[in-house]
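Only one chain comes next, encoded as structure tokens, the form predicted on its own.
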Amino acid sequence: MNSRDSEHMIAELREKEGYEVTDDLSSADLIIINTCSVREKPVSKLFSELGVFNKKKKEGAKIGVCGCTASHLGTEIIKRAPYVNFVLGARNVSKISEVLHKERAVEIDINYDESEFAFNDFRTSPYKAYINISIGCDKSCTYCIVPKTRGEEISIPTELILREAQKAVERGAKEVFLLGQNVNNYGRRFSGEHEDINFSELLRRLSKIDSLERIRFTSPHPFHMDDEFIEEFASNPKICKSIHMPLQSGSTKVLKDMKRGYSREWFLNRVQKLRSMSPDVSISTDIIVAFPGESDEDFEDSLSIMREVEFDQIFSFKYSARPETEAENFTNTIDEDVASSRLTTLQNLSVEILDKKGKTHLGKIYRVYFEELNQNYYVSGRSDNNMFVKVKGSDELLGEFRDVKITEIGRSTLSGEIVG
């Protein structure tokens, strides 16, 4: 979402201010920081990278700090550093033009509504295209600091949607990448007077496009999987078969205290109908450890359920505290040993996991959609099932679909030669 919101900015800077984009910090006449604020980490790392630029930027430049931490911070960031010139919330995006202008200007209204707003054209590669369906997010988990920053949940219009997939095929991409916080909670709520439709009839009318040949999206909530989802995704053959299911903890108890919405038991069922029904499927979660009074049994169901489900890849960390969430204010902290410990046990599970199934793709053909060039003449693309494949081969491959064949296994990425 982050990546789209910077690619709104661009496309409204160079329409509406003549501005383009450099590779060269001492040229910038303009430098933005387009921030996250899950975690603690890139919040404090902001700061530094901002005296960074400060000192390295050309006299005159501008400096602007966007997204999720200016929604948090606000004025905060001016203060601590009042050689920025504007600060610009992660739900007022279409504004950058008129903050632009304004010194020391501060625009972060979480309840500002861009869901109708049509923002001008830009993507960083042809071959796919970034369109979200959704801003904000209504649930209330209590770790999470998103709803403060990115404000209620709205599905931007049916119709919206559809001709950006349109114009995005036209010119050339042969996939959607669909974004949101809560994807298949889609249709609950517009700001206007549109018509009732939910995600799995969006993901039908989007395949009806001509030429458009993949679907993907990210991430779908685990309490919103009903059975027309599953069917819509298992037999739909232009959605990717490759989801992320972010399950934060494998403790229903946990889960309760989080306030997820749905129990270890519900989450697994997901899967095995996700599998019965789509067996290649891949999928990839989110997992929190040390979540205050996470407790060594509850860190164990993490575990198993890990080895049940055999994800694909996970996204793992350390639970942070984040302001202004229910979470900050539990005492039950777990101490930050036990949590590395957690961390460290968690992630070298997932390793043999990985390391077992990468076995099983040795052989195999996946038809690939190559989108980037690489050092040393590979070029490398994503299988329907989010396989990251290299192949020798030129830029002549850039856009296309080919069948290869794997002949070498990473973790990461899998090697191998075209056949067809």
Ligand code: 5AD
The other form holds:
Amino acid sequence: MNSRDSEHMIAELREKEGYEVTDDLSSADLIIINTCSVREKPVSKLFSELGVFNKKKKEGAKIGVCGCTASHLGTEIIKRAPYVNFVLGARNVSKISEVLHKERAVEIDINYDESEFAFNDFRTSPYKAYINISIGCDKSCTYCIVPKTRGEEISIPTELILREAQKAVERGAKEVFLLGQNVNNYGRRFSGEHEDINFSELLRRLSKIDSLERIRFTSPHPFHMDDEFIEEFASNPKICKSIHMPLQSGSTKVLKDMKRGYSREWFLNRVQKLRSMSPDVSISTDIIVAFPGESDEDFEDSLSIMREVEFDQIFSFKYSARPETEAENFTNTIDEDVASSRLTTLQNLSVEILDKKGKTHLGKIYRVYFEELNQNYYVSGRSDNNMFVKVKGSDELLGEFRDVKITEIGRSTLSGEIVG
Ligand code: 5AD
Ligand code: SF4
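For comparison with the form predicted on its own, kindly provide the form predicted together with the named molecule.
So here's everything in the complex, that chain up top.
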């Protein structure tokens, strides 16, 4: 989400203000930090980074803080770092050129509706296009700050999404990556009049675009994974067979305390249905350990569901209390040493499962879309089931699909040779 928001801001700054992107801090006229506030760590990092940027920046260069931490801290950022020129919330990126010309502007209105905003065009990668399909989130997971920073959920009009995808394809992208907090809740609410349409129908319409070969999305919510969605996912050949299913906990009791809206059984039922219809699907997940009240048995439930599902990738986090969330006031918190030890146990199990699963890739042939030129004459890309694959080759492969036979497996990278 933040990467796409950055592209939106870059597009506006290039078209309206004449800026260009640079990697060189000391020559930059404007430094923007696009922040995340989901967990506490990146928030504290912000202020130390701001200090460094302020010291190293060119005389007269401006500094802007954008994104979720901007939404949630607002004017406090300027109080703590008075050299910051503007603060722009995650829901307000379209106002970038406006705040740029104001003194110490703080624009963090979460009711601001960007769903109809036609941004200028800037894409970091010519090969794939990130496309927002909704903004905000209407859920109230008790640990999560996102509804407070990104506001209520609004779906982007279908016409705009199709037009964005068409435009990207005309410029050579063969893959689109749909973005939203809960993509499979698409159509829940539009800001104006709109036909009734759900995520499965959006996928069907997108896949009619000629020359668009791949559709990816993140994140679907397990609660909204109905049969229609799973059937569309499995039967539509343009939809990549990899899916992120954020579980958060394997314990139904903890899921209830988190207000996730589903049980362990429902999650497992959806995984089974998905795998029965799409046997090669790779499934990744997010798990939080040491949520307030998580007992040893609850934690064991998270470990056992990991063993049962054998996820292809797991992002694991220690629970971090966030301001203005319901769980912030829960008193049954877990001791730090218990939390750390649970995270280590979970991550060790994750490595074990990944090592076991990794071996199954050896000798397989995957269709890879090459996107990046690496050192030592390697070119890399992703398989349909989202494995990161590299082969020896040159830039001629960029933007091309090839069949690759996997000859070597690493934890995060597979190596192979082109066979077709
Ligand atoms: N503490 C720890 N992890 C969190 N996440 C969201 N909020 C918190 C929090 N307060 C994790 C969830 C989510 C991912 C993006 O970040 O697992 O899916
Ligand atoms: Fe946060 Fe829950 Fe919304 Fe995801 S669904 S963004 S975890 S409130």
